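Only one chain comes next, encoded as structure tokens, the form predicted alone.
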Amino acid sequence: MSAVDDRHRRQVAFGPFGSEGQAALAAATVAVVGCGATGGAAAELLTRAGAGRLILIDRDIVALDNLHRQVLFDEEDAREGRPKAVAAGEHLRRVSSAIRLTVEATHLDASNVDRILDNVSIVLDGTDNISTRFLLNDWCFETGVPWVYVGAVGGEGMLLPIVPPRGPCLRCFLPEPPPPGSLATCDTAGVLGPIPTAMGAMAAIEAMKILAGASQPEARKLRTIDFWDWRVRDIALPPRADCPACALGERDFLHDERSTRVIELCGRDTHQILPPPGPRLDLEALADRLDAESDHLLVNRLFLRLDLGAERLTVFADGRALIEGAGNADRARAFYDRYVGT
């Protein structure tokens, strides 16, 4: 038995997966959108499992407060502020010399999604914002590529495997994006470090099942797990006849009609974030969630301002924001998603 075969022999010995499942995984190209906590865990496990090729997509850099939950990175990565996609790729190459990697240290949006995800077999969600997830949902239903939605915040996680052309899909249970600031993020609600790893492991298993042809439509439910109180719920989610994406074929996010836009303001290190039109932002509620982040928090009926070291966030009631000191558009967008959420 060769060294490569020997590496995966215990996995192949599991009858429902077997040699055919292993061959399908080895032939697959898996796109991981977001290489931080859930995405990083899934990427490492699929590398170890024998995925043929991974496309690693992430716009952010490694920071010290990532390390309690983002398993691909270490203190040196944080000190150097290395791009997450690059650091993840170097780690995974040490895990497996056989893995073929494509690294995309950029923000995935409607302008580049076709190029970056060209010919992928499946997409795994490691993102930190709802607008990118809506884009992925549109793109996957446009192209027929399956994807796995996964999230983790606080003490909870959720997961939904999505296999076009049949629903359910992301917009079957979340037809429209909630307004900016209305969803908890890891920076406003915290997150227990092991939970994203657990959810990333579940996403990797779902990917292996889909690639092996073992995922059954009746098993595609929205699973939510409260890890703190050990409550697990499987929520039946029948495809909605009025779902904008999987039933009506709308592709607003793929055609950039509903995307968040970032504009660099001339002459200073400031970027303006323009979210899609929607309800006004509850600045007081956002201030309550951000209160522990900084002693330099100002809020009134017109705007909220948060100072965090070299970076300043100013958010207006219509969701528009100014990010000072981020350095580039991808960092500005990541900063907005981290503290406001979209």
The other form holds:
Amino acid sequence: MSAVDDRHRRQVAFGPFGSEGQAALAAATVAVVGCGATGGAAAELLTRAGAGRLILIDRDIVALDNLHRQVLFDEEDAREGRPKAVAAGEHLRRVSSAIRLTVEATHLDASNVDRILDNVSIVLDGTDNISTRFLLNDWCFETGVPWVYVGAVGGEGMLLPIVPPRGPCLRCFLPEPPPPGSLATCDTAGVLGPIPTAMGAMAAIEAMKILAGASQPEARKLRTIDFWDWRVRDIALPPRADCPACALGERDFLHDERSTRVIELCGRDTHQILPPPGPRLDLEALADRLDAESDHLLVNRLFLRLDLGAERLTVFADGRALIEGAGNADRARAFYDRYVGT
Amino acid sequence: MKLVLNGREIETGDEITIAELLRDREIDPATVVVERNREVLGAAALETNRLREGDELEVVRFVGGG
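Structure of the form predicted together with the partner chain, please, following the form predicted alone?
What follows is the entire complex, opening with the chain shown before.
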């Protein structure tokens, strides 16, 4: 038995998965969209389980208040404010030298989704926001790629495996994105540390079942778990006859307008500034320009960091930036315009 | 009348619809899935179906975050 076989022999010994499931997993490319708490746990478990290739996608940087739940990161990652996709990749590389990793430290949107998710076998939702989930749902129904929705907030978690072209899908549950402020977030409701890891583990199991061809349509239920009061509910969500995505074939979220957007990230005072696709920034030139502004300027191949005490700017070569400590979206935008320019 | 909402007994006015119960509790009916006595109800049924004594409701709100 080879070393790789030896590594997975106890998993292969589980009959319903077996060597065929293991081979399917080894042949698979899994996209993990968001490498924080749920996505990070799923990514690590699938790496250990023997997935062939992982695409790690995350737009955020590691912060101290991530560490209570985001199991791929440590204090050094937080101290250095490293991009999560990069830190996740380095952690997973130590777990498995065999896995093929693609790191995408960027925000997934309509302009890059075809490139980044090209040829994936399955998509795992590790996001913390609605708009990316609607994008994933549209993209997966357009391409026929399965995806696993997973969420965790407060004391509860939720999961739904979605396998096109069959519904139900995300929009059978939520036909339209709810208005801003209407859903609980990590900010308003907090989140108990172990919960997203438990949900990420369940998402990894669903991915293994789908890849092994063992996911039964009637078993793909909307599962909600209240971990605090311990209530588990499985709801056989009926596909909506008028579902915009899986019944009517609308793909509105694949056609995003090309304008600079400001998005508040879940969990702390951080805003993402997302300019429309364009030429890459010259980070060294920007660093030269900003040098007079701060003693705390850091620049490398991937990003530039400007630390002004209460506020901190991290700008990536694609023009995307994270502003910490601005207080609101307008100030974040202003901060970006002041130091990076649009 | 008494009914069970997410496993807990509650008291409501008679003859109210499910949508009215949700709005009383500041829940937007467009953002939840509702099961009544183990059967999932569509959006239109939430507005028209009146609750009865002893009904068991499960109201599931979308969970974001991750």
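The model shown is predicted, which means the values in this text are computed figures rather than measured ones. Take the two forms, superpose them, and find the largest set of C-alpha atoms that agree within 1.5 Å; that set is the rigid core. Positions refer to the first chain, counted from 1.
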| item | value |
| --- | --- |
| Large Cα move at Ser19 between the two forms, threshold 2 Å, rigid core | no |
| Leu286 C-alpha relocation of at least 2 Å between the two forms, rigid core basis | yes |
| Flag for Leu46, CA shift 2 Å or larger between the two forms after aligning core | no |
| Arg333 CA shift between the two forms in angstrom, with the core used for superposition | 9.9 |
